[in-house]
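Only one chain is shown below, in structure tokens, and it's the form predicted alone.
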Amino acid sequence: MIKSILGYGITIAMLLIILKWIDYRLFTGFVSLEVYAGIIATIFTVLGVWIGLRLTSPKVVTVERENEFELDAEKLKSHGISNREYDVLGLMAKGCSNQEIADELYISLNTVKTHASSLFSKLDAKRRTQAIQQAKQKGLLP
């Protein structure tokens, strides 16, 4: 952070020195007004492009995960769980309500209840917590 502040401060100081030197040259008559205006326009154009690129450049954030969970599609098939049912199961595991699941997946509340009921029978569970526990034991959830 301090490096950035010092870098910007030094850059601005150098630009001011250059501008004052050009201003002095204009005052003494060594440089015409057109050249002076062109130099200033060029300096501010370059400065504007540089600042614009610095402000709009994408910030890359790297996140390392220790235990990345990968689901095997064969496990879903072996238990007879569809992809949509698996989506519902994943949102259940996150603690979402039926209405929140419906909103997230753009399906009706009755469809969520149907998927949940189907999951309960396929996972041999009576409640959400049992279904999530069974899914974790069978390797369907991390």
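Bear in mind the structure is a predicted one, so any value in this text is a computation, not a measurement. Residue numbers count along the first chain shown, from 1. Rigid core here is just the name for the largest C-alpha set that superposes within 1.5 Å across the two forms. Compared with the form predicted together with the DNA:
Relative to the superposed core, Thr11 undergoes a C-alpha shift of no less than 2 Å between the two forms.
Relative to the superposed rigid core, the position of the CA of Ile22 differs between the two forms by 2 Å or more.
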Contents of the next structure:
There are 2 protein chains.
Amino acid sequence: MIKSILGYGITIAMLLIILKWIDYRLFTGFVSLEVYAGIIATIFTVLGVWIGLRLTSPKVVTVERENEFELDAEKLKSHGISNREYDVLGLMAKGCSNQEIADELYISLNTVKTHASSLFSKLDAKRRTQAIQQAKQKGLLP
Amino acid sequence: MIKSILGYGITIAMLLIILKWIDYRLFTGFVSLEVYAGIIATIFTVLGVWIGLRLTSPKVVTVERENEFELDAEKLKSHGISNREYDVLGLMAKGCSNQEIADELYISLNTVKTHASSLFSKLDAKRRTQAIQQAKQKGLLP
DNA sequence: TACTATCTCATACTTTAGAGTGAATTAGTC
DNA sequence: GACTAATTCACTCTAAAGTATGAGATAGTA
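Given the form predicted alone above, what does the protein look like in the form predicted together with the DNA?
Full complex below, order starting with the chain above.
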């Protein structure tokens, strides 16, 4: 902050010096009136551009961020979860019962229970709701 | 397009006319050199600002927004869910068992079951996992 | 080939969830 | 005061979930 104020001050001072110097040159006949006007026009055009860029507030665009979910085999592997167990987990999260999962995957109810049990131990969960919560936290489910 | 080019042309023409006019006034002694310089400075500062705003692409700041979750009483009301039922729903989503919910809210297990049952009917769910899924979809849970 | 992991299924048992019904209490509304 | 919604709780069952254990089949790996 102090730095920028100092910068502004120095810039303005230099501008005034330049203007005064040109003024002097004009009176001593070194430059013509046209050149004088041209220099002033140039300086103030640049100043105007600079002010214009400074004073405009940037347009703010708010972007909704999709909770983009990406599952790679690595994530599953790191938790020791097999493909079939992940299938079961996904259907659990959708709200399916064990029987519905069995029907969906063409396996028996007992098999679903087996997968579920091993899932719970791998996810440190005691219930399916907890397993879902854990899986989402670990990025295994969207 | 043609309209804006015409506008530019007219603007530039008027600028030149004004400058020439001031030039004339200066020579006839109607304005001092300082005023002359000041007018030129003003005109070109404005021009500079205008050019600066025109020629630069508008500043855009992109802000990523978390899919922030906001719960208002309206949402709950629209689904007929009471405060206490919502308490139960929240703990369910965290993976708590009915007994744990009862302990957390200092109510009996039976009461939790009652709340749960009415929740399910209000959310068109047959199971707690489905209720959680539905609630998240309806924006009742983060 | 032997080993290992995965997937599958079964059986028996315990625990939890959920449905259905009824009821008492409280607070706010007409 | 009557009415209503919300909260609380109890009791009884049934259905579902979850545990434990064992075991057969298959496919990939050392």
